[in-house]
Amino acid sequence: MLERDAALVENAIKEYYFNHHDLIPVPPKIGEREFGYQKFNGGMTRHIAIRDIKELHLLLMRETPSDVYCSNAYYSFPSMPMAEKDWKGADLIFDIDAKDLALDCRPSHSVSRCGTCGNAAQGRHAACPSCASPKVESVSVACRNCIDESKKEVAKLAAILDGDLGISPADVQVYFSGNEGFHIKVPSPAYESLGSHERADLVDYVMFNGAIPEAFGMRRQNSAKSSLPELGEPGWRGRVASGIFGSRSRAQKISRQVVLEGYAAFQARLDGLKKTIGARVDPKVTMDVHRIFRLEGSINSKSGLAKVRAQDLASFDPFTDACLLGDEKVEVAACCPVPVRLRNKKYGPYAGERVSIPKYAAVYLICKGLASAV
């Protein structure tokens, strides 16, 4: 990031931390967690121990990090090297990100940014349409459909956790990550001691990985004697029945058809159901018991939006509820071929023009590499 752009964004973030430190809650067991941060155009600083919220606020004001992180794990010695920290447990966290959902809308709000000539073109291109340079980076701007589809995955995950594992929705915390996804935290002592292997098994379960026909009553030999799941059954059997039959009126006919098709065809049906009935989470995130996650209330340097809790997922609007930077006008040179909506206002498209826009919108475009401070 250019120095003048970094200075504008850093100033906006520092102002936010000064005026809204109340939006950054005290993480439970703060003294047992590892903290880390990045600065603009700088590397990661990790293995920081913080005793209380005053020390955390001091770090934010002194360093003005572009991003700040806190571990899901608890340690006896959080400031020591990883091998010497003495791991005590970790919160169970799932990550759902729109970029992993392969949505049809992605090309319409993706921008190919050329590192040679600075041109920005809508869609994804292997080379710059303007100068043919291969130094092209793809970025994605705000899209409501991506957020809505991510919310559906969060709801699927919450239903599985509740119905199959008995984890009440009241014990599940959902956070907007600050860019295009959600972090789902289960801060329960019952799951703190799970290691990477156990968490991997849990991920496979919620994603519906490795499902085999025998688990749903299909016989490899003599399939006519199979006992397929019925609508209304609990857990995965009920979800599979709903995914295959759809309604009770069709269940008997489709059930006969499935049995006649045989074992291999049923396996193919199960594989095809994975995306629709399984929760599409990032398995690597949940398995990592030493990961540091973006701190709640902090700003995400990929967007200038904040990581905030979605108390009511259905009504939560990240483009308003997480858009918390100042609104004084600043002037930028913007090259953004697709419109951006923030706080119910549209910005762009811009074709390499100087515009005066609110600071929160300017920071968003700068963080995406689609504008520069004037």
Contents of the next structure:
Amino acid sequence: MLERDAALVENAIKEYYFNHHDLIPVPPKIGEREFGYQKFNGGMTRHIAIRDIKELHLLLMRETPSDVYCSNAYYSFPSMPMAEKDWKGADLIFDIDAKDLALDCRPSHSVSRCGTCGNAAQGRHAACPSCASPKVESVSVACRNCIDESKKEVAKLAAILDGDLGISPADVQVYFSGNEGFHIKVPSPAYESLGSHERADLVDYVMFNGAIPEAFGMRRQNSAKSSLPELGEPGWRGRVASGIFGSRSRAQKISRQVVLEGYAAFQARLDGLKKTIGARVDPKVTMDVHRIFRLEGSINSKSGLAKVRAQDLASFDPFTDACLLGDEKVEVAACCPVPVRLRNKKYGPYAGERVSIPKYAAVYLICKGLASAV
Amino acid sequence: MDLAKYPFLAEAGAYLRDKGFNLEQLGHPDWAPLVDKAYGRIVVASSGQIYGSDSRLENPDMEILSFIVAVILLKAASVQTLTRRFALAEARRAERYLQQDLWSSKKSLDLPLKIIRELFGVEVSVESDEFVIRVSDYLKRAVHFHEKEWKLVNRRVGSGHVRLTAHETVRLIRTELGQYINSRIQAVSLPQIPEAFQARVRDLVSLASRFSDAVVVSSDYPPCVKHAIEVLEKGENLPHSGRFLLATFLLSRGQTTDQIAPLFKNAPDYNERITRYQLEHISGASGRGTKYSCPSCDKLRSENLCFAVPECDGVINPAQFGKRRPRPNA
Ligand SMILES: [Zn+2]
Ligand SMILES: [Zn+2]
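Okay, that was the form predicted on its own. Show me the form predicted together with its partner chain next.
Every component of the complex follows; first up is the chain already shown.
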């Protein structure tokens, strides 16, 4: 990032941390967590131990990091090298990111920016449409559909956690990730001691990965004798039933047909159901028990938006509720072929022009590489 | 009766005192059949079989005493392989009784559930003929099994609990049962043993020498290979892909099929002839003579057989593990 861009963003972040201490909650067992942070144009600093919330605020003010992370694990010695930290447990975490959902809307709000001529074109391009340079990078900007679809995945996950895994909605914390997805945190004593392999199987569970026909009553041989799950059964059996039958009135007819199709076809059906009934989370995040995960209340340097708790998911609007930087006007040169909506106001499209826009919008565009301080 | 099924629950010294025995007496020629029975119990275990008591356990004292004497013989012989095999076989034997007890009737449920709760910290409740345990307790054990049916997604799960049959419940704690019995044996301090036991102790030492050509687990093996060996040593079922990994890896390190074959002895479906045939096939010594190489880390990861550690950085095939390689630019 250009020096003057970094300075503008850094100032906005400093101001945010100065004014919004209240938005950074004390992580439980703060003294047992590993912290890490990154500065603009700098590397990652990890293995930091922090005693209390004051020390954390101090670090944020002193370093003005572009990104701040905190382990979901807790350790006896959080500042030691990994092998000596003495892992004691970790909150269960899930990451839902719109970029992993293969949504149709993606091209409409993707921008390819050229590293050679600086042109920004809508959509994803292998080479710059203006100068043919292959040095193009693609970014995605604010999209309501992406958020709505991500929310649906969060809702699926929450239902599985509640009904199947016995984790009540009151114990599930949903955060906007600060870019285009959600982080779900479950500080549950029942699951905190699980290691990476156990979490891998748990994540396969919520994603509905690895299901075999036998578990759903389909026989490999003599499939006519199969007894398929019924609507209303708990857990995956019930969800598979509604995924296959749809409604009660069609259940018998479809059931006969499914049994006739046999084992291999049933396996294909199960695999096909993954997308609709499984929660589409990033398995790597849940499996990693030594990860440092974006800190609640901190700013995400991919967007200038904050990672904030979504108390009421249905009404939560990240482009307003997490858009928390200052609103005094700043001047930038912006090149963004698609409009961006923040705090219910439209910015752009901009064709490489000088504009005077609120700081939060300026920072958003700079973080996306679509504007520059002047 | 219960101690006859689960003799490892008995505190040997106290048991003998209660019955008015001491070791010296057991050394008397009158008790030779007992010592033979104890020895037989070990021999059966060493061959990978399960020692079969008469089904009604008509002489419970003999069952318990033969276990106690077997442990003493093992302590005196001090051969780890035999002790491990014995613990494993005794665990399988106890497993049968646990399963029977869980199956049969309500009144005998108390003891097996108590054993599972007190020894392994797993709370099991019974709901309409099924056994219900917490998801976390399930996962911690089931992840060591590789068959797809053990994946949580293929289980009936609700409200944080998993429903299991009696057989599955017991299967889940098999490894721990073996480890528990092993630890009980380790904890026994070796008493002064009667002269009459000595001959059997010598027999055990020579019996053990039969297993001494088994593969030595070297510390410079990658974690996936160590894991595969552990799985086999515990008598767990290692899937075909895991056996293939083990065979190709050890062959690549210059081991012979004769050295590798005994590793598979504890597998539940072991068949010596088939194992040798498969090993020779993989080594290229038979068939079309194709020599198979070790599967890649990517492949193992997808099969849930990868247990990467920091030393695995930059390694894309287990065969490279621990060999010198250029440091990747971090
Ligand atoms: Zn260009
Ligand atoms: Zn979108």
